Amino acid sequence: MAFSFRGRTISKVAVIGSGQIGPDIALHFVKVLHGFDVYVTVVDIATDALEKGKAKLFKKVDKGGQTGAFKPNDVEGMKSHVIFTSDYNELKGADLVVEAATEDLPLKKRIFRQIEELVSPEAILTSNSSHLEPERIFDELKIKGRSLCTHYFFPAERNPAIEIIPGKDTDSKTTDFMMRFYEAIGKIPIKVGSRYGYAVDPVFEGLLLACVQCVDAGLGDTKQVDYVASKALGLNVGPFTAHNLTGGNPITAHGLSEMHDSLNGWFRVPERLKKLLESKSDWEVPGRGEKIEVSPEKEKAISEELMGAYFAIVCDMLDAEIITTSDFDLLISVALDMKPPFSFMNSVGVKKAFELVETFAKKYPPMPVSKKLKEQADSGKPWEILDVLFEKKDDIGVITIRRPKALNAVNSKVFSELNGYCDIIKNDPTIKAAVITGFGNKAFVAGADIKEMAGLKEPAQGEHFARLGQIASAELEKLGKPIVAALNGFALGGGCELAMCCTARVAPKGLKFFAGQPEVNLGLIPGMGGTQRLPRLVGFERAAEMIRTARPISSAQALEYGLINEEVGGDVLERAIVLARDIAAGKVKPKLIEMGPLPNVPDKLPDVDLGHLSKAIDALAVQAILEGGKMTLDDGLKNEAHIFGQCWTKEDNRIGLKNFVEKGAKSKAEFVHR
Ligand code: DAK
């Protein structure tokens, strides 16, 4: 067995370097790939580093076993699929090599010369550099097209963010493969243009410099500035503390000095950092729970200076066109767990952000003032940050819902963006068909955004949300071109409903927990067509059972019931694109949903065991299913919308939604059946 994906087979992954990050990278690979019998080999010439790395990895695996994060056979599987060795010959047979050695260009080049002699010409070679451009690392490779940088973040086995940096010689097929491969194994890959430091490190390292500047300017000591920085930028710990914890001071000093030449002259190694390194000491930072006093004036001054630096650094990268606003927001919020820059600017106002940058740049030349930021401020509009991405793959329009932190749950913003893309697809004659999918390997769409729904207070807000949802589903169904749902994971609630508006649906093989209508858990009935389309696709009895009990079905059951058209081994998106194209060409004719009333609608549904679920909400669900079956689909949808509104007249509706927001998805609401 091996991991086969998009025409490539990965049976062995090699990680070079058993230092700070190599074992963590190896742990991620072995965690997600050992079930496919993929072996992970960690190579290092230093035997003590190998021993330490192995002990660290095994300790984390054992801890996962003790906490229940890993099942006992996974613990054994992981340990038996990872090899630590000092023998470079063990690289032979590797299909993917990730070099994670020290950030030293000549060393990296030497390693890659060695690797190239040992692996097949097809193997992909990546460097987990944090700064160096791929063109510099790989310039001596014989086959450059298969090489690129993949920058992981601490802790690499758990932090899903990863910067993917192709160089000018990287084959676009290699980049596409790596983007999809990392997504398929649970990472959040973000493509970044080749520039020294990529996108994240100028922020991480630049903010340390900005903090030092605040101290130098007498705005506070390191403790005070660290405290204010964490508050102002939404960080768990301030930049000084983060540098102490990660041992990052020497790397940052090197990075800042290189950025001085490669990015702009504002970046430099401050004297305080030089002295700190000379004395081999750490920054003085607040202790855990220590109360730090800062006057309101100083707090404002530090916050504004740091915001000016942050916005200046990120907007400069926008000018350099190495990343988009939407990608940057997601990358920073996941990689560094801090306020995403463009949403942050929108929240303070782009004009205000521009003023902060101008003031900062005047005080600290030669920090440039971004042209794009000025244009945006002049436009009076906020930055556009998309949760739905659109890409044309030849004649197919591909829509991707990307909200990984909420399992792609759909909110009113997503509905609006979907509507915009439907217009593009309809009006572009070169687009013959479309595909809709979710980002990541876990969820297509885990439902409507329950947190947004629970916050809807005014009936007008509820109506606005409902209207946008109904427009989006109707737009998909009446697109006039085939649209295939590539259901890459959970299709729950509104997710299942969006999928049912499509011409056909495909899902990965073997998903145990896959699709369903769990709304009754929340004191709701399906509100975007679930009570109407599900009976039309899978039959009354099965649909009613799924809706009334909230029980999800597997991908195999979904295929048997007729909810999906195919179970796919490999890349579900790739298969969906082919199917969409075949449907558009008339080569495949999937069975379409019945638009008229259904025959043999029963007068009554059989009793089901509702367990803890609300009897009051169940009565509404049954009403919507039975009444709608006797109507046309259009009328049934209107009837469902009306009954959906009735949920808000029930006490159980408040109880269900509040329970999710306060106690999470796994907790059962205590319904009162009213
Ligand atoms: N909304 C918002 N956030 C969600 C979410 C959702 N539907 N589903 C998951 N999340 C968030 C979780 O809150 C969590 O956030 P943090 O706590 O990390 O901040 C994060 O995603 C990861 O979720 P879990 O930690 O729960 O992940 P697990 O793998 O353990 O579980 C799960 C995954 C999908 C089994 C679980 O999250 C779950 O049961 N989620 C709820 C699924 C659900 O009930 N879906 C139906 C929602 S109601 C309408 C249009 C549409 C609708 C109604 C009307 N009109 C047009 C009128 C639709 C209604 C619905 O879909």
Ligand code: DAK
Second form
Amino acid sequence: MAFSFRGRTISKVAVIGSGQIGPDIALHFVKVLHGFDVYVTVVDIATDALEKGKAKLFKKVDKGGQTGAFKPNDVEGMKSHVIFTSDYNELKGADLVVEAATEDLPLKKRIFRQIEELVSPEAILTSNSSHLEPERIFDELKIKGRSLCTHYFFPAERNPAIEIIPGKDTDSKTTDFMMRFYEAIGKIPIKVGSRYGYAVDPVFEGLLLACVQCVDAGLGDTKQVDYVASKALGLNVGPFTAHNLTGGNPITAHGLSEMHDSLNGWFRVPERLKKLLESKSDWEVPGRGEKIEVSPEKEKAISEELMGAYFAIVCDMLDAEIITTSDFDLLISVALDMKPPFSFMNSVGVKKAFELVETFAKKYPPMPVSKKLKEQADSGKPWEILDVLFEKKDDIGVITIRRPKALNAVNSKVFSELNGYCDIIKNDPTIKAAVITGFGNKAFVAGADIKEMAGLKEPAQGEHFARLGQIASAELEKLGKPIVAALNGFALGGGCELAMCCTARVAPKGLKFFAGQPEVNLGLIPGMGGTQRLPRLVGFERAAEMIRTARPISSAQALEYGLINEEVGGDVLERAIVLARDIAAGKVKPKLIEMGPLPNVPDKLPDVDLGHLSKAIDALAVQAILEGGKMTLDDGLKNEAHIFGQCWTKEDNRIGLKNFVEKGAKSKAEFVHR
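For comparison with the form predicted together with this ligand, would you give the structure of this protein in the form predicted on its own?
Below: the lone chain, stripped of partners and molecules.
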């Protein structure tokens, strides 16, 4: 048994280095791959490092077992599938190698010369570097096309962000595979151009320098600056505290020194950092629960200086064209858990952001003022930050909803972007078909954004909200070309409704929790077509049970019901692209939604056990299902939207939405059936 994906089979993963991050990288691999009988081998020449690394990994696995994060069988399975060794010959048979040794170029080159002699020509070789360009690390390899850099973030087994850095010699197929592979195993991979420090470390290390400059300028002491930085930039802990926690001072000093020559003259190693390293001390930072006093004037001065530095650093990288605004926002918000830079600039105003950068650059002249930031400020428009991505793969248009923090939940912004891509697909004669998918390995679309609905106050607003969603999602149905939903994970509520607008649907094999219409849990009925399309696809009885009880079904049930066309073992996106081409070519003719009235509408629906659910809301759901079945699909949708609005006449609607917002999806609302 092995992990097979996109034509590759991975039966063994090797991690070189059992220091600070190697065991955590190994833990992530063994956590997600041991169920496929994939072994992870950690190699280090230092016996002490191996012992500490193994103890660290096993301790985290045991803790996961104690907290319930891992099942008992998984605890034993993970431990039995990881090997710590000093024997480099154990690398033989590895299909993927991640080098996680010290950030030392000669050492890395020496390691890869040794690796290349031991693994097959097909094995992928990566370096978990935080700064070094792949062209420098891999320049002596015989087969350069199978190599690239991967930059994990602390803690590597839990932080989902990962930078993927191909070099000029990296084969595009290698890059594409690694992007999809990491997404499939739960990471958020972001492709970044090859430049010293990549995208994140100039921010992480540059902000430490900016904080030191604030202290040197007398704006505050390290405690005050650390406190203000966390508050102004949305950090859980300030830059000084973060460096203490991660032991990052030595690598930051080295990085700042190299960035001075590689990026721009503002980057440098400040004297305070040099002295700290000489004395082997930590930064003086606020203690747990310690109250830090900072005058409003000082707080404003520190905040504006740090914002100027932050915006200047990220826009300099935008000028270098190593990353997009949308990718950078997502990467920073996940990797460093701070305010995403371009959304942050939009919130303060791009013109104001430009002024802060200009002020900062005048104070510290080596810092360049971004040309793209000036152009954006002059335009008077905010930065474009996309939640939906589009890529043309030969004759197929691929749409990806990417909101991983919200499990790809749809909102008005998502619909606006979706409609723009639908126009592109319609008007491009070279695009024969399309595919829509969600980002990640958990959810296609978790539903509609509840926060938007929770703000509605009256029936007319509810009806208008539903119609907007219906019209936007129906753009997929009216595309004029086949569109296949690659359901990469569960599809709930608006996600299930969006998928039903597609020509066909494919899903991963073996998902126990897959599709459902959970709206009644919130004191609502489906409002994006669920009461109309679901009966047309799976029949009234099954549709009514799903809608009225909110119980989800498995992918196997979805196939049996006819909700999906195939269960896929492997990459659903790859299969969806093939299916879309086959439908466009007339090789496959999927069952389409009936657009007219249905001939077999029952007089009433079978009784179901509602449990705690609202009888008042259930009556509206039944009304929408039965009335809509006798209408054309278009009229049924309008009727559904009207009845959706009527939910706001019920007390249970307010109870359900309030309960969700305050207590979350797992809490059962105490409905009063009115």
